[in-house]
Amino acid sequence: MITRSRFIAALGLAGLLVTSVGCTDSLNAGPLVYVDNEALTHELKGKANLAGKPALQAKVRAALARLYGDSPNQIRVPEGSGFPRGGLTLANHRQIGEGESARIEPIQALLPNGSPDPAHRQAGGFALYRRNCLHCHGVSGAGDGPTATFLFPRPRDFRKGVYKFTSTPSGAKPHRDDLTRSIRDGLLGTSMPAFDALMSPSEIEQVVDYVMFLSMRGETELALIEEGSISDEKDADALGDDIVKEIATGVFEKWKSAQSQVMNPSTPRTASDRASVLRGRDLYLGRTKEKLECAGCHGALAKGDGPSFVPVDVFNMVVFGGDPSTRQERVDALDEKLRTLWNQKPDDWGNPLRPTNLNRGVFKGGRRPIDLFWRIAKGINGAQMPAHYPTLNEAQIWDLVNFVLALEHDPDLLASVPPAPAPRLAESGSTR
């Protein structure tokens, strides 16, 4: 695989302009192509789409290869993108110069001090995502690769750009370091395992790399066909390169200034004392002038079977009571109230959403008190997690965390009081 740039490279490289790259290589056989996002060429109801729309169609096509290349064999990196290394990180091989004098060579891997390796050539972030993550996610990280409809949660569909655990303000882009300890670590509780023993530190950042890459990618063409929903297919000026230009730069700027926006406390955790825990509670419970509504979505034993949503027995019934293609149809037989229920509260994705058990001990994001610091702070992105900054104050958070992390050694904590009163459906909130 090659990358394409165009801009001049550092590290040794000033004057070399890193373009196309392409490369037989056992890790990258055979042909590859990027999925065409569904809003580019179907109606979706309630979504912005170009149906109908031909030309504008083609011209969503020609700027994604001409910003990111041709195909995923062929990576083009976008000027002003941001990528460590000028965009080395994301393949095998590039090439230096253009026409007759163009010259292909492979990218080496880097010493612990930084400097490269001539005795080893890198892998690449698009090589490793092939071999470890395609089968999930997917050619163009839309979460539909060929083991993704056996899985619950579907695997995460890069191209929107959003993801749930996250260090960064509501709704902002993760910190690369969010998205090495899912890759890392795993996601507790779902199918993604952690790489840690499969991938060396080098490795999981070149994944990295091509996962942001992947975003980039998506995020671009999703607001390429929303402009061109509201341009006129006859006008020559839709779509043009300023527009383009302008949109790709947004979509960097987004994921550069997130580098910097991490949610680092400034108040030092609470000491997890029983006071602590107890004051966790009275927030948990709705006791406190903030009235918060936990229960409606973990329930009053912090179960994850609220009121505001389906019954856990109900859930389990549908999600995995048969073949995945029927799920709808699972959906479909349930009573007025449960359908209800079940259609109000998906996330982002579209996908049934499921409060946390906080008993169990088991956190997706992680179970580390900052993990949960952050998700009670900022919530959880493109599910129904509220954010309770600045509602809630720092010390408050840390009492909250440490009647979390208290509640799988003493689940008598909540088993002891009478509930907080259900709250209305139509404010509640959820974990995922």
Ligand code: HEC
The other form holds:
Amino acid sequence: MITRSRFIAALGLAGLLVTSVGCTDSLNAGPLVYVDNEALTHELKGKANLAGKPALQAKVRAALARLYGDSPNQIRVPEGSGFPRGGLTLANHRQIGEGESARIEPIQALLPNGSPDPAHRQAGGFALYRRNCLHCHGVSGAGDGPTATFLFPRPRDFRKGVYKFTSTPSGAKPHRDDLTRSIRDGLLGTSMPAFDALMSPSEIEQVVDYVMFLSMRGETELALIEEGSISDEKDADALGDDIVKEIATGVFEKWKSAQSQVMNPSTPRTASDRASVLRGRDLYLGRTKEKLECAGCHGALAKGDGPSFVPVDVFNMVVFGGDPSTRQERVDALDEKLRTLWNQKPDDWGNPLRPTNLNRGVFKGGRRPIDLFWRIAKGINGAQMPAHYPTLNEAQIWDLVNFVLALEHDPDLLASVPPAPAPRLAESGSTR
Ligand code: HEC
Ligand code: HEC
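Target state, the form predicted together with this ligand; input state, the form predicted alone:
And the full complex, kicking off with our chain again.
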């Protein structure tokens, strides 16, 4: 027996309702429901929330359903969201028209690269996500799939719309290609797999769209909760249509504008000669006038053990030294200094964070020089690694890239560092 699930995508422009029915593979395990953001119903310390405001909660749920559809099986593509091909990549069937006159047709034929054969090639972003990603990233993209509890780092919660490995300015949304790269190549050194052997480029495109869809939905939810938290529960106009539209448009615009903001350095990479590597080392050690703090986080030997973070053994004890659900007890048992340090250094999703050991040549966001250029220039969103452009110019960043890439092959680079030069006396005559 074939179970049928529905996808709805509304193409805003023509006011056309598009639905998809199908997904007849064996993974169709019944209805899947979005999970509310915790802040919708719970009192969260220091965070906007709608606890105790049932009318506003209902408005948020209704607005989300209107914009994005009721469930993952009924996708609506909100007007103005800017998905390529109007979001036809998200599902595998669409509905044209509504009510009695609704007509369902397969999307397969409409996609480019649509070879007639392997049906799953046009499964649509949601079906691909359900098969490959959901067990880690969760139905709503909250990073809370059944596998997630056991992983460090945790799978990304897409609902904040914050992505680490981007080519766009610090704090901006990722470019599509950034997401494509992370999914195709995986994030080395984490449990995020590389999917290039499992999915065709067209399938990766479909799932990228679905990640963006879940992000936009989650960001809209969060923004509505924030707006609701400063609104009066009894105000009939609170979270009205205009406000919802303005909030959703704000979310879409950030995604759209990032697509033209890739930061391409105008200075070509400096040749990786000894001089450049040593200039990079001086920058790393904070021995230049810019007084960089790389070593404070990554450590004097770049082993990921700088004094700004708790020592590695303490970190390992807390994160890996027992049941993940009792982690807080292990934090509470730390002495005060360590506890304070621990509490200062979560990532933006509230998870434990560790600076990278730079001696291994293993970089989550890729080890091409340009990948490292982007990491150092713009920092890593959500992970406390700061942006260094424009504090540093592009040539200095290339020196740092050369230094970081050299470390793996030359472990003595830092171990053999000569002591810092003794402070010089100010020249006579200088009074400042
Ligand atoms: C085994 C668990 C697992 C599976 C399966 C998985 N991921 Fe991930 N994913 C992760 C982890 C862990 C991270 C975060 C790593 C980190 O924060 O350093 C991540 C991060 C990401 C990111 C964020 C990259 C960034 O720049 O911040 C994206 C996008 C992503 N995954 C998409 C997907 C998609 C799409 C799929 C399915 C095709 C998928 N993931 C399957 C574990 C998984
Ligand atoms: C305030 C702390 C801090 C400072 C300062 C800092 N970093 Fe980082 N850096 C981090 C953290 C934390 C990570 C790990 C992020 C993650 O795994 O998600 C990281 C990751 C990295 C990575 C790995 C990127 C990848 O793809 O895995 C590189 C390379 C790096 N930092 C280089 C530097 C350099 C060079 C400097 C100085 C110019 C520097 N960092 C300054 C905290 C810092």
